[in-house]
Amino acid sequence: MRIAFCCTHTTAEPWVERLRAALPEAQIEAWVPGAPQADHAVVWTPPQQFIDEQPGLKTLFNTGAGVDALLRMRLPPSMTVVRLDDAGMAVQMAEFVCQALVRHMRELDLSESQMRQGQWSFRRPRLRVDFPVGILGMGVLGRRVAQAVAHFEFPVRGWSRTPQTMPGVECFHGPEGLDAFLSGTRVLVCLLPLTPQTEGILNRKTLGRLLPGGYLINVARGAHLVDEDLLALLDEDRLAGATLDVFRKEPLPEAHPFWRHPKLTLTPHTSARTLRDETIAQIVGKIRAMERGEPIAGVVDRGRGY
């Protein structure tokens, strides 16, 4: 079995070294064009190339959930994607999120603020049933975090494209269940995949439809939200702010305006990780499982595009 190492952007040898010793039957290397055909791949946005010069790859295995990238590309229809199920990524989203909202329902901002500035002042506490939480995509990611937020006592709301249920989540599904969700959230937190239907999902009607003070927390896909969109309604007061993670492109230009806006809060793609042991252990388990002809998690379907 062969298995080439193909992510951009990654130094490649830790990899390279960690899966030859959870893998040793295997061979492994890292790509160079004109490499030998392999059997698998994992992969992180590798080059076109890369693709056209394997086409006998049974699986890519996509180091990270989202996998909208992969699917932009040329790939073979025999080619099967495998993205991550959790690998660590999860419990770290819940805790991003968590941190987020908190601090955005217990003003920490103005605190730290007043703080600088040398005042000692109290804020009237805000009551968590008051800032109702909807998770905008239930799935693994989503599901972990939907835990988290209800730990804290909050209301808790969750929308997918299927039926779901959830103990403590209030559960929507469907276009017809979109509105009704938004409507009864005032922090709206985006775990959804980026597909063709989800692409400027956040935009000045959507959000538009979040309760009086509404606060947006996209830790998802930068291409989810329509920036001019989310500007306006922030300027017009009808959101209180946003925490945005991801950005249609990346690094974020230097002379974009969400860089100076008063009541955005930015990180730099780095809500979720991910994690090199744990990635490396959840993709053997699977070629291991797939070489005895098993089933595994994970296998993207393409028409849905997740």
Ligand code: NAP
Contents of the next structure:
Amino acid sequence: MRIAFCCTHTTAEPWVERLRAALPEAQIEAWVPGAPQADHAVVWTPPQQFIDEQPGLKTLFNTGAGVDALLRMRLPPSMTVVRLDDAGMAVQMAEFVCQALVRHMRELDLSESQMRQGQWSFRRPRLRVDFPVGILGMGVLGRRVAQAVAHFEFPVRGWSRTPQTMPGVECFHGPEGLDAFLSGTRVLVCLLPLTPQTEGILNRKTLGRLLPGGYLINVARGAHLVDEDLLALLDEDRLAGATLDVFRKEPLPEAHPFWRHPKLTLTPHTSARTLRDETIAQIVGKIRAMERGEPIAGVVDRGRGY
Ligand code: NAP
Ligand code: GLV
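To test you: the structure above is the form predicted on its own. What is the structure of the form predicted together with the named molecule?
Next comes the full complex, this chain leading.
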């Protein structure tokens, strides 16, 4: 078995070394142009040249959960795309969303700036019942986030494409359920995959439906958000603020107004990082299961887009 490693923005050696240790029977190489045909590939945003030169690849193992960039490429229909299933990301996402939620709801930025100015002043307590959290996307990450937020006793609601259930979470689905979901949500968390159906879903109309004092946490993809609609709603005081971890163009261009907006908290696409050892263990486990002819989790439905 031959495995090609082709992950941009990643140093290949430690990955290749660990993959070789975990799969000693396989030939594993960092891809270079002209390399021999491989059976499987471990990838993150590979160049189109890689796909074009490797038409016989059976499986593309994505080292992230989102496959939007991969599905925008020209891929032969015979290639199976497999996403990363949690692999240590879900708990990171849960802690990130909880810190953004709690920081906003408890007005911690304000307390910190007042303390820096030598002011010891209390604010009236804000009640969690007034901060219903709505999670767009009830998949691997969304469900873990819902569980964590529910542990802090916030009211939680979730929205998905197909009907889902989760104890303690009010569930909505489909375009017909979106309005009711949004109109009872104050803090909106986006954990949708980026597909033609979800691109631009965070816009003036949808964000404008949130309860008064609405707050956005976008940890999915930058193209879910219509940037100018968010800026307008913030400036009109229709939204209290937002935490943004993902952007249409990354790194965020220097001249982008998000950088300097006082109601925004920005992080550099870091809410849930790919962890090397967990990722390799998961991919190797899947390769071994496939060899035994067993089904594996995380196979992407290319027609559906996730
Ligand atoms: P997932 O398991 O595939 O879950 C996707 C969820 O979105 C499902 O509940 C699905 O509904 C729902 N959905 C998809 N299309 C929809 C539509 N048109 N209308 C309503 N609901 C829709 O994905 P995941 O692993 O949770 O990851 C979600 C996304 O997070 C990734 O695609 C990626 O973009 C992003 N991400 C970001 C970071 C970061 O560091 N910022 C890290 C990892 C992932 P069904 O349940 O009905 O299928
Ligand atoms: C990161 O953004 C991922 O999709 O894993």
